[in-house]
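Okay, so here's just one chain, in structure tokens, the form predicted on its own.
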Amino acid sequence: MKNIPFNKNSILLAPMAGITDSAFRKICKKYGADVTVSEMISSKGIYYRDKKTSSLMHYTAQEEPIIIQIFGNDSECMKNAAEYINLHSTPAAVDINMGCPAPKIFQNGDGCALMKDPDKAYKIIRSVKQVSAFPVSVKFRSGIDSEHINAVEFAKMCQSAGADFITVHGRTRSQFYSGKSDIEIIKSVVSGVSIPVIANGDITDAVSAKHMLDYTGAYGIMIGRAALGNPFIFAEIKKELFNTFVPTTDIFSAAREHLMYAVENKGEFSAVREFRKHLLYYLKGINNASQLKRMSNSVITVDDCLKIFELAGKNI
């Protein structure tokens, strides 16, 4: 086993399809992040060279330490996601994605479909492990619907064909992001496994925080939605649990920033479009937003952005 990249009791940002770009690695990372992870990346993508697929590898010194997630059901393409990242990247893990709820992925057999599949799932497992440079880990969820939770069992399996540390979201795939995680099944997990776990699932702030950590016994915590529009989350949450102070500034000061970090990045014409949602994001709980909400979804430069933040910052 590999040393775990990061320490006990370390805050993640989970990936998201569409999200968690380089912008907005950096600017959680900026704000208390311990560890960032890219959007999962197809490995079918990396065999055949995909220039976009590719892309999204790339990340900052300030977005480090970074996981890189990969998916996939053919465990030699898999195989060649992790040889072509041991060539062309330093990431400080790679993490493989058994976890994705959303129908395209789920059809095709990859995500959380291989939960319905130990062995092949094993296989792939133990391909990416024989060959990675870099550690090696798992995300996955609670099972395939309430008739089949099989996290327990499938962490194990994850730990036999050699996953350094694993991620489970406490949720179903037939639950989406809906309902409630189920932290018993975490703890469960936990229990049933020697490496480490991290805990994933209605995070939203330090006390959700703390009773996840002393609760379930989970080496780390990662976050995804609850990040997004507040970066300062991992702040908050730091503050408070550990007495560790992360300067922050206000909310729409930080949104200006991640806005110039995808500008950076992308150019202001793809920037500044794929930045709507964000926006939407950062305008959620102002007062009277519902007009500055219409005004996002028309936004083309960044000026147009920068009129948005200056119009909401009267609002709050």
Ligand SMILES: Cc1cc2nc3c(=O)[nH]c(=O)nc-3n(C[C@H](O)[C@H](O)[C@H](O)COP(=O)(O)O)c2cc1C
The other form holds:
Amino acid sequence: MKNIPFNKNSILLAPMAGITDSAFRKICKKYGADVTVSEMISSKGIYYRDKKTSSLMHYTAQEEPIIIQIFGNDSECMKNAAEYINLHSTPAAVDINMGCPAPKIFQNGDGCALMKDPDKAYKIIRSVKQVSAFPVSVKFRSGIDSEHINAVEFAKMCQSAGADFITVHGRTRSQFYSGKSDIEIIKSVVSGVSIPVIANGDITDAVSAKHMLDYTGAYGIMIGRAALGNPFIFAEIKKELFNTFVPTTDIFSAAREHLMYAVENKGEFSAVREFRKHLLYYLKGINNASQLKRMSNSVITVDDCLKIFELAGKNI
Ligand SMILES: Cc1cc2nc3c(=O)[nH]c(=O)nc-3n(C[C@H](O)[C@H](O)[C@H](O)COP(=O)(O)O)c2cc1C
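Now that the form predicted on its own has been shown, please provide the structure of the form predicted together with the named molecule.
Below, the chain from earlier opens the complete complex, with every other chain and molecule after it.
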């Protein structure tokens, strides 16, 4: 598997826009994620040298191996993005987002909309593959809706366009993030192609991780929402499945580290405001947390957050 920048049975942290920034990737990597992925990065933003876009490409050695994910529906623009990455970065791979269901993205013909237009998707993958100095992957869904499940054909198309590996999330675009992820379609995709497949959707613990790997025969697995407020999920799965020990700590010490990384990157003002959503995730499952959750919505300083960690630590 020359072009796969990670081992079989690897556990990847899923890309999540607005969540998986450098700080969160560091925390997940420290606690066992084998590979991280950037938030999705607009190829148009790269083309126009947008400052915010290039900040999304920033990462440190602690997050490596990292895959940079790009999106767009114009093959020239996507090719340009791959060339930009060649010059300015050294990711383990470049991933093309063909799974995002968000209306703003979908209506623009980007993300999952490309599953409706396999010819265009093929052109994009080929263009990126032709210039990329790094392995190229594609992340997509089971299909557009229950009437249009085309993940297997789409996977074959990705393979023939030159993708080195693919990631499949077993939901349709219409499902967004609700309902169940379809493990059967992931299994069919794995059988339908010879390139490695990363399986994604509803992996929440060691049992679901093991089932996903065993049942589908996938090369690796990818975890998104279950890592929110619980970066130890990677360590927990590795211990159960592979008897690999990754040291952890108490959850609010990890949350404090996460916050400190965020402050280092973005400064206290932005980091703390952006951290409000993470606080809510970290407080999930804590007894009598309603007052702490209310407090979380208005934190403005690091000390405000530390106070919450301290109080929450007493309620575990
Ligand atoms: C808030 C949020 C943001 C997301 N952003 C992206 C993204 O930028 N790129 C992408 O390919 N998928 C994105 N996803 C989808 C996830 O990568 C993943 O496919 C999905 O959450 C299913 O996995 P899970 O059940 O483990 O959460 C996002 C999901 C969430 C919840």
